[in-house]
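One chain is shown next in structure tokens, namely the form predicted on its own.
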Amino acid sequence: MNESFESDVPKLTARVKAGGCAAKLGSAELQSILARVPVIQSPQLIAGIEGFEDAAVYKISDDLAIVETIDFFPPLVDDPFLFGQIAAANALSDVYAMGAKPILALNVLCFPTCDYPMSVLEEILKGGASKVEESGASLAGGHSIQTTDPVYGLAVTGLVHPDKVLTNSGARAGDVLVLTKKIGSGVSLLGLKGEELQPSSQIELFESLTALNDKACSIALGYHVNGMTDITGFGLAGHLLEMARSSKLVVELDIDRVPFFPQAAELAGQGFVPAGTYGNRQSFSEFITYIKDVNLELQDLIFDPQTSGGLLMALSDRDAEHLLRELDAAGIVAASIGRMLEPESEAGHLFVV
């Protein structure tokens, strides 16, 4: 957009209370509601709502299952093309987190045509289409409605062998936890909105937010991965706890090994903390024990809602060592951040060391 055009158009984030995955409902609230909603089961449903999986998996035959997901959110950046890219990468990630390959995507679009020119809508859709094309999937239409605020995302279908589905419930005691992508995107985006994020930090943030998890998934599938999920709106702590509960284990997180975005701790210390962080803290704090002193900034960052985050994989020591080498050789940010352990009493707990 040229400067004169920009001056006449409100910023995409101008009225947004929470953008990206920070706009998600809190885990505790969501579980309370879903507990009262009937669950319709099927023998063909391999993964559904019960385990808070990243996507649903439905068995078609002995050697074919479909993976189905939908993800959408309000703008987290003002550039419409970039917004489209981030939203699409985020939605596609749920398919990769199940060890599947995306084949088909549909646009999910809410747009206030009275407030923005159609050229803004066009750029959002072009940004999303660019990521779908990069994934190798087909974009086959979608659905749109008029709303007061922009919202965009995708419904995505993928394919996987029924015996090769990866879930957050498959981790085993002793497994090493490997994380791809850095943590702190929610804090960083709020710092960006407050004009405190440096240009170099912006570049690294946007490269991460728009990066597909396809290569990391493909490399991981060369090893015996026991469990996998992606890190999104419930933050690192929330998704670690989901894996622990589903696998009936506990997690030991080495906070010093977690890779954070540049300036993230500094910005958190300055108060650039999304509201979703406090929602995550409220939902998960009672299940977390800090073995050593962890400053408030780092605590905020493990609760920070992530958008288009990385993959979290549980696998043996030996496989984790080789996987990390291969990910590094491919230029993919990755780190060993902790371990799954047998519970001494109750499963589903996170110990931060």
Second form
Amino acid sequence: MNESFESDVPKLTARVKAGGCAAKLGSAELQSILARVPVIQSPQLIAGIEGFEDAAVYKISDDLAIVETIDFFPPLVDDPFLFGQIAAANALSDVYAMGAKPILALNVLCFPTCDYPMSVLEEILKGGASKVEESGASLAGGHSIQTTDPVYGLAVTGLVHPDKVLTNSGARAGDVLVLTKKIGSGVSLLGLKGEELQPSSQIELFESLTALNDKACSIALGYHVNGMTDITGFGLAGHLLEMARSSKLVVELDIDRVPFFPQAAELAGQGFVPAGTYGNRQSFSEFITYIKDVNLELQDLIFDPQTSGGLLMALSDRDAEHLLRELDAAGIVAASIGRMLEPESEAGHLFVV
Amino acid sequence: MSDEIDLRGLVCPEPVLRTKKLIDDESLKQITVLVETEINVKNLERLAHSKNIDLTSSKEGEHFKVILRRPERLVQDSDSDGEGRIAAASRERAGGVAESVGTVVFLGKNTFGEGDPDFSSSLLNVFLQTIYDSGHRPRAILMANSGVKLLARDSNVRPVLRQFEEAGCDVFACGLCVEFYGLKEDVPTEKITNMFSIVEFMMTADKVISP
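Let me have the form predicted together with the partner chain next, following on from the form predicted on its own.
Below: every chain and molecule of the assembly, starting with the one above.
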């Protein structure tokens, strides 16, 4: 294992309290602060901060808009190349979540040069570059500083037709929700850190974390997708609720259909639950009604912050069926996990069935 | 034999891993660990629940003290009064409460003792909140007769019951009682149970507390 590093070089994740998207600030906490910071609007800014969007969209002309996003976090794995890949796949995902295509990326790097050899830095950047290359975007340097703890991510620019931006707010009543990628990466990563994650589970986890959402996005764009987002720091429940709120609807989540990573439920049941999961539970529980008995492990998993998560798409029943078939044929893990409904009383609620 | 371990300052999942190792040592009947955050405590609650270990926690200044206790099996198969056979039989049933030992709180009415109704009901709230705050985590909280009213939508006890649930306790109401008091709309179906399961919980508990 990593014992070969030994001596003075600490593991990349050694001092990290919350790696990946688990490091995200709490939703409630963040929103109350952001409410006091001015938002500088312009008519060209067609998607910004208010709809809980994944990225900002700026309209340049009638047929062109740029999508801008930035994402970075502390290491969640000890292998620096793998960390770079995951961070890049995660940053690029926000562009795909808007239905856009990434064109340009810049590195953001904080690195403790005293604690780690420069080869570690090189591997992180190479890992990131490999994913940017795969996405077809350009990578043009970036910015790095010396800090006490490592952090890596990217700022990414994408292009989209302004009328074809896919946001959280477009979902319609009756839409079926299609999710790509499995849920439970936060819990699995904590299990990995505790050396409780089996090799086969590790392989599946890493494949998912490093997978770009590019193919899923381009397949989805062939259908009439009404709303789309990616599942990241607020967990499945948080992102479902954001979609419900923005679309002024309620969500029905069929928990038995949600694909979970192997061992994730078992690990959650044994207490491998990241702090961010508890934070999400606290932020979102009051908007959730469990129609049926959902054990604590599965509840934890729907609150689990996801790093480099999949796409969540809302589209009509018939389209969803075809989309699922096409995703499956492309070898992408996908499932129909619920639907959007007209609220009986208040919008922005999640019913777990 | 008891053992006390200081796990403060350790980053997740270290406290869980170290405690798990201690639990796996069957010779330790009781383990006391010190942890730094409430999240550590909640993760230990999950661990204890998965291993059928009783857990008590308390805040002590800036940290938390967590006591894990291996439950004694009070009902032995050799008991002469027949309870042993029931317990043994219940252990064989799959997926149920068969292995549930520990403390069960039984709320057979919506008050704490007898007296002025409003006062007695607020006392009950204080009672449950105190159990929660003092770190005791009963295996299950069962409600029957007018006790099921505690799950009504406007009940002031609902929030604390939810806290228990989130800490891994089973919270159940008698279905017959829910129907009798016309609370079907208020009580989610997953909280409804029957007399059979109430009996199983009680018969396999270390002790049953009923205020």
